[in-house]
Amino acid sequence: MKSYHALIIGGGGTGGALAHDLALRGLKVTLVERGEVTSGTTGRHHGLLHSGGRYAVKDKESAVECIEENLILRKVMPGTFEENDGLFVAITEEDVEYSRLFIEGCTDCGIPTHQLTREQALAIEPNLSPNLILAVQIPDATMDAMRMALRFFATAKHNGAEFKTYTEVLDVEKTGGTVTGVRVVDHRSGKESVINADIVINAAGPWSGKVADMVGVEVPIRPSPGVMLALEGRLCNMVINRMTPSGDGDIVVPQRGLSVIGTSSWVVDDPDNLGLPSDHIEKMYAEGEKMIPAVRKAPFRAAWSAARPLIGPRGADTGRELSRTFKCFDHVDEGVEGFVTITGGKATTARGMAEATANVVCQKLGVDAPCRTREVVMLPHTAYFTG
């Protein structure tokens, strides 16, 4: 049988979970990245393992894809996450209000809820509002961003794929109507080459729409940003939002000894220019402290943005309205063969992104090799440095 080489562009956790799987279906894998792997998104997130529940009012194909993503990743990555539940919290009666629709949501999506009064609630986690009512306990858990990216990494690495990283790519090659590979530069030594691929793959995330532009092909891709402010302290165990529909400074997210604000939410044209706007950070200690009073007075240790690789049209206006689901796009139906573009989505679900995308490559290529890496344990984090 041929053995069919695939280049991936993007070195995120999609990216890395694609390796991973194509690796494990035999084909051949070569992942480019410009900067190291993890450097963009991936690694500046809050490091939640979702469950859904954020998106099981309004967005339920996004909260259905973050429960089914959270129990496997839980047995293919054990001793990755910090088990440790979330908690949705009403402070007004028009959070209680919400909470019905949010438990019968979650009850939809199959995302298991327990209700806590306000005192067992503040039992298990005192630095709670005093103006608690109630709250909801769902499946949330806690991670390292990087760390869970580099176990994909690492397997794939353990399975034969390579990763060129300072390694930016300047233009697609194609003939014909048919893409066969990438111009890159290596920032390392300023060289040029051609890598020459059966297909490629576009996993850039934010920045997947500037590699659709260099193939001639539409990807309706917003890059959203978002202000995270991390706080010395860990004023939760739990990860505590707010029980409201999707808004800036809705959660609270216990990263060993640091507590992480976020999010809020604008659009842009360049995710290489995203800025740190005042103001949001200033939303996300307001925000913050109606959950936990202490974040105001918590000492300040970082504030970043990172954008978010959202699917929708041109005209959005803070990305708050477009769904967190992804969507694989075949180009030939735009008359280019070759070439893939996985977008959306978020850190729960790449593995789920990464086997949809691996399955219409396999599909082009002719490749009959299911997908493994919901059984498939991973390699500890470290074995991407020493293996």
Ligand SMILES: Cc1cc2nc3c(=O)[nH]c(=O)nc-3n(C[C@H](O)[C@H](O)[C@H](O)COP(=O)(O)OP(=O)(O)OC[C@H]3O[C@@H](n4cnc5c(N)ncnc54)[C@H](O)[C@@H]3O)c2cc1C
The other form holds:
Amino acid sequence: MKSYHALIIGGGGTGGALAHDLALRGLKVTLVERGEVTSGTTGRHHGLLHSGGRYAVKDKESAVECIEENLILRKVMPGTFEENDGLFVAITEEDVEYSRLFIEGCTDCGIPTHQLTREQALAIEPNLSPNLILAVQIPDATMDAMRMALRFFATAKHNGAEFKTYTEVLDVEKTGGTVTGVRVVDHRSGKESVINADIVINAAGPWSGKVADMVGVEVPIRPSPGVMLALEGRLCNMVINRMTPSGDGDIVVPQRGLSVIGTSSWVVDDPDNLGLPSDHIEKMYAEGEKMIPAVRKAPFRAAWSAARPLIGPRGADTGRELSRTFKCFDHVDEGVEGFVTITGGKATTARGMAEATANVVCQKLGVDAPCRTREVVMLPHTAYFTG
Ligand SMILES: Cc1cc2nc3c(=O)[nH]c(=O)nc-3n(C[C@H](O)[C@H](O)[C@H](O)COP(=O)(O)OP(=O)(O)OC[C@H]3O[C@@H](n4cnc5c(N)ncnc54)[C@H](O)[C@@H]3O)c2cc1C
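The structure above corresponds to the form predicted on its own; please give the structure of the form predicted in complex with this ligand next.
Let's see the whole complex now, leading with the same chain.
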């Protein structure tokens, strides 16, 4: 079989998962990342392995993707997750009303639920609000955002993929309507060079619109930042979600010895210019303390923002209304051959996004190799540095 060369732009979880999938299918893989791997949104998210519960009422496509990948990743990345489950907590009568829609939505999407009384929930999570009325347990889990993604990178590297970090794509090379490679700058040496490839894949997350502009194709990406607040002390052991439609400060994720509250949502044009609005940080305290009153008094550790790569029209307002699903674009429809974009989705769905994209890539190149990432157990994250 001819060995085709695939070049991936972007070293987040999506690019890493794609490198893993394509390397297993026998392709020569090069990934270029302008910073360190996971230095984009991937290294800055909550660290929640979604059960899909958050999306089960209004965004069922994404909810189904999350629960499917949640179950696969537990098998192929043993030891990565704190399998602590999550609770959706109702603290007002309105929340209780929503819990009926929530359980119905979860059932439709194949997400198991277990309803707990106020007393049962307080027995396992004593810091929950005394206003608690009921809680519903779902299979959320906690992860270290960087280490989870590094398992894709480690395994891909072991299978021959090459990672060029601090290497930024400045332009995409084309002959006629066909993409033939990329022009990059190595930020360590300052040297520019061209890397040729049989196919180029844009996995630049919230930057994927900027990369698409280099080729002259359209990717309807809306970079949508959110603010997160880390407090010292583990205020809960399970992931605590508010029993409401998605909103600001509706989740508290226990991370090692910290509690991370998130998040808000707005849209920006430039993912390199997010800002950190102070009123959003205050909102995290205000909403978080409704679920766990100890939030207000816990010592501050850090606050930061990161941008979701959401797919949606330019008119989108806050990003809340946009689906969390993903999409793979084959730009052949726009008259460009040899260039594919994968964007949208969640860290939780990176493997599934990679499978869908690798199917498109292999079909375009005429490579007949099935996806193996549902079964192959990945190397530990440390193998990225030692392997
Ligand atoms: C506030 C917030 C909380 C979230 N919480 C969760 C959560 O708990 N669980 C979950 O599953 N998901 C969560 N998400 C979503 C998740 O973080 C993202 O969907 C995911 O990390 C996107 O990964 P990616 O690889 O597509 O993008 P990125 O991680 O952003 O990777 C893209 C990479 O491309 C690189 N790049 C850009 N331009 C170039 C160029 N020209 N040349 C070379 N490299 C380039 C960037 O440096 C970057 O590293 C959250 C998102 C946000 C914003």
